[in-house]
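Take a look at this one chain, the form predicted on its own, written out in structure tokens.
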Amino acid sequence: MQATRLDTARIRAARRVIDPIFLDTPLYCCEALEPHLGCAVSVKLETANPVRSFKARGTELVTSLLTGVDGRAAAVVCASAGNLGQALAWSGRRRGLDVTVVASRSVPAAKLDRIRALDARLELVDGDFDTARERAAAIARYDGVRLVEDSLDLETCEGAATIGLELVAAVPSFDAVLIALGGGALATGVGHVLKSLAPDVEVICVQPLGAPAMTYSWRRRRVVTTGPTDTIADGVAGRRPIPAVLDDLLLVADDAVLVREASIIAGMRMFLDHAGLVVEPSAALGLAAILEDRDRFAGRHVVTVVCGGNVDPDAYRRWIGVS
């Protein structure tokens, strides 16, 4: 493999730092999905933890480095579409850190309420995630605190990469993995491990048509920024890819595909009807990709990473048509 920021030895070591409650999440073949999709689908369930997303694998690494040898707690700030903020608040509270989360006012209320419940200071801004990212960076500069930037901070990628170790250890083997693509921590982390230890597995990244910046960047092999996003998958709705993260992604992704909103909703409904799972839109991107290209996956064994389950209940019922 060419030069990359990620290191497999560090990723293995990360498992000793991350709270075990976030490790070894369920992985199982969901037989009920196969008749409807034409392929075997195994589910890596990253919602089965206290923050209901994979993000705490990374924040556990970040926060483990932030308490000094004198025992004094540090202050940290991050921008979040909801899940990173919850994860940083949980990991920070566990270690006595002062956590500030900056989020857009458009973030689902359920996510914001959970951040507050985890004792983080929450600042809301008008605009989207990238606006929140700018504000978090300003707070870090003015207050002299640590800025935790998802995907750019290597710990967020290598924490997510521990999912890849668990996939590689799975029996039986699988043909492809479908990964939600937003900032890139999950895709680069899991992709790095798979290409290092199971290179025959196809790594396919999935993004909404309404938030295509990283996919466009991957396809053109250079950073492409986009205008305002338009997708219910708020967890992956960024406009400005990080160059270093794109460099890592170019080394490990075999493909990056875009899916329609209707397919995302159909995927959410399939998870509910056939797996009994309530998932956020970003977590349904893998099923959406299968639904839009059934021939590609026919007869194969595919893993989809269910990356989050934090969703506004009212919006969820409206999307999937249940009362």
Second form
2 protein chains.
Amino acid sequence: MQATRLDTARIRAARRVIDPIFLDTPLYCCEALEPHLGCAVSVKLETANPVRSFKARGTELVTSLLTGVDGRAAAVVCASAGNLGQALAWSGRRRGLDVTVVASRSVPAAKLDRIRALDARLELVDGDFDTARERAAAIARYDGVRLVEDSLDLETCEGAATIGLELVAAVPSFDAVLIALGGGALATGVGHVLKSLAPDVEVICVQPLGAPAMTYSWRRRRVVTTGPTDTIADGVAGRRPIPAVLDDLLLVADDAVLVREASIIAGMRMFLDHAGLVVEPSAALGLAAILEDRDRFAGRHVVTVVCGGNVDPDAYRRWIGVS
Amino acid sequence: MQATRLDTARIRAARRVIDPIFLDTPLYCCEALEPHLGCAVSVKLETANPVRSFKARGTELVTSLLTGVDGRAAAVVCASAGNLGQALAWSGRRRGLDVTVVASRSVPAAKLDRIRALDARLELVDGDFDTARERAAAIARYDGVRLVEDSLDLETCEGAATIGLELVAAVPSFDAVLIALGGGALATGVGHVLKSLAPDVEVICVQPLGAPAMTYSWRRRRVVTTGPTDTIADGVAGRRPIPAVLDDLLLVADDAVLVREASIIAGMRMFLDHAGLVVEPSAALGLAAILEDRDRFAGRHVVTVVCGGNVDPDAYRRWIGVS
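What would the structure be for the form predicted together with another copy of the chain, rather than the form predicted on its own?
Once more the chain from above appears, this time first in line as the rest of the complex follows.
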């Protein structure tokens, strides 16, 4: 494999920095899913922690490197689709940092409420995630504080990559890993470790048809931006891929597939009914990919990373409906 | 503390026998619950494993001790309210044992389906859990196979007690632990370890008003049997406490409280809406206890053991309803 921006030794070292509450998350086979999907599905469960997503693996790394000057608390700002902001607020609070999160007004209320509850300053913008990115960058420039750019900043990728270390340590191994694809931190992080240490495991990225920018970019091997996104998978809805992240993704992903909204909802329902798991739409992308291409996965053992579980209760009830 | 039947050294040794997939389960604070409950609530999550309950900690111990004779697979039988049977089937399957589970026809279909799917022989009886206990004992006598008696057999208690070891290792510590009370394996197991190693932590057992036999027995310090149970918390619905288990419970429990069905349902909804957790009714008993006595817990840090997450999807949708 050509070298990505990530470094396996640094990723191993990251385990010593990240609060153990976010490490060594459950990894187990959900046998009750198998009859419905035609393949063995194990989950890597990233929702059973204080922020209900994998993002704190990265924010623990970011914040561990920040120290204040002149007796003032260090400050940090990020744009977030919701989960990064919550994780940065959690990691920053325990280290006494001054955390600002910029988010679109369209982010689920549950995620915004948690960011506020964790003592971060929350600035809402009209527009989408990419509008929030611009605003966060402006705040960083104006206030001279550290900007955390999800997927661009190596800590966000290498934090996520610690999931990969836990996957390659699993016995028995598996055939493929399904990873939600948004900005690319999770996919390049986990993909880097798998391609470095377990290259035979197929790395499959999954994105909603309604937010396909990174998948189009991966397929054309150049950055493709898109118009407004249209998906319930708020966690992965970006339209402007970052060139350096795409370069890494091109080195570690075996495939990138797009799935329909109906499949995402079906995946969420399957997780609830047959695995007892509440997942946010982004975390159901893997099951959606299996549902849309059963032949590809038939008889294989796949792992899907359940990357987040932050949902608005009302929206969740709508999605899971009544049988 | 007077000596219970349990032994802390054996409990420590049990960790080496139990499949690690059931050990070191997530323990974390669900801050979003706090505004609704008036106290800090951490969960010890026993649902993120292949059988979605804590019971495999015990069945791993039981089955590790069974070996066949004359080249035949060892056989084992248990009565189960659903979760023990599923766990015994899982542990028995991986060791090539011949597993029979006796259960009431009233056990949730999801639990029965999983027992069958795990290759156990399932025998259904008219009547309740105590009827199933009689039938399992009869099978054991007639066929000469090992009977696993939940809560009476020390392995079931000491397996559950490994949860206690994980709780006392937690930093920071907490003020009270809320434990679902049914037959008593979980309560005496966790209670034994806490009272041995962290005696200041209050051990509070919680049972439904509709299945109060063990609580009445604990309060009167003698076995009290009751008429038919009436609760959705199927996992803890027994009416004939076991004397030896009551004796242990009297040594380790600081309190035993009864809660209403409406509070159990409110607890399940809170877990879903504010923690993103699917729990079965028995696992919501702890939140129900807080809801019914807020003053008692105000400002304290409590842990509740989320002991199981096996629910029938239709029933679960009914319970969580629409907001």
